[in-house]
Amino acid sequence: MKQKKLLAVASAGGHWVQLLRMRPAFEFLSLHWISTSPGVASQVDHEEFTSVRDANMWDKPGLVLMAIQIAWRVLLYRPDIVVTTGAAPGYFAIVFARLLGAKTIWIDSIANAEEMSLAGKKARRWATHWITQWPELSGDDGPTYIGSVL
């Protein structure tokens, strides 16, 4: 049986820490990591890693470059599954991977206790599974609460 390919994507910092906490669940998958800091590559030694530009909504040229970098990586890797804890790089990965038919999982950062993040709200359309880490934010129309990673 062909091993499924998982693309794990998160911005550096808290998003990345939360994504790494799920690493044991990815054990039997072919894995490629993407983050915004090349410095975190050492945390996923012996696994494929790509660093992309860090940007936010106030840096539109940076977001365009980030989107292009992620689109290229998604096209090359062709993941079966994308898991992200946000923010902007996760959003772009979910959009491009979904267009190629991949299953996509958005897990909003635990920092967003009162409402879903902006990227999380935008990801709703593209995410196969749209998840919050706070039960108070879950609802019949989503997001879904299944626990937290911290």
Given for the second form:
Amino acid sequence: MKQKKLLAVASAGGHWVQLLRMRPAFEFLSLHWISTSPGVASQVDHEEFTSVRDANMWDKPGLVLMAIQIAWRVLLYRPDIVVTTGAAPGYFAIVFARLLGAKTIWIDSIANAEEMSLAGKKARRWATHWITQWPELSGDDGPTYIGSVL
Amino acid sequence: MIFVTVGTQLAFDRMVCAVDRWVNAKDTQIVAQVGPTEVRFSNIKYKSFLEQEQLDYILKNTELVVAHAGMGSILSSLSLGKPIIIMPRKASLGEHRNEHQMATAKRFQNRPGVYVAWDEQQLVVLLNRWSIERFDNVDEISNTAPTEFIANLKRLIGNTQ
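Form predicted on its own done, so how does the form predicted in complex with its partner chain look?
Shown next: the complete complex, the earlier chain at its head.
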């Protein structure tokens, strides 16, 4: 059977630190990483890595460039699954990969203990799995809780 | 050595200034990642952003981390067994977009090895306390998420052998 392709996406900083903690769940899969700082490639140095422009909701031109970079990577890589902890790059990855039929897993940052993040709320309709790390936030018409990275 | 970090996005001058004033009276070496700021600090070694390799080295060798209440800083410190003082950013002071760091600080305030400074005064009190006690009660965490979380995520991914 062909090895499944997983795209793991997070902006640098706390989102990235959380994504790295999930690494054991990605073993035996073909893996490609995306983050917003070329420097963090050293933390996954034996694997494929793409650095994209860093931007947030308040930097529209930066967001457009980031979206293009991610769309391009998604088209080239054609992931079967996307896993992301956010924020903006994860949102774009989930949108484009979903349009191509991939399974898309949004795991909201553990920093969001009281409500889902802004990017998380926007990602909801594109995510096949919409996950929180806080049991209090989960519910029948809310996100699913599967534990936390801590 | 104490490592001070504001994370990877925004400056947090209120916290760094408090440490800069405190160290004036001490001989502790301070290394800081201060983010994008125009403020000049006089008593500490600092950079806006440190390279990943530098960060790894400093974290490994520091005795204490002083940080904003960001998850990256908290997880990185605890997985290396380093005590951490966290000071939450306040959206009301324009330090972040919402008050999630206050929530994070509340959730972590009773965890061994995590100390919460709700303001600059408490930060100084905690730094003085650290100079005497050192904080060696850290509840060290592993480098990876708990087994149950990994198993659940594997199931979602469809990565089952």
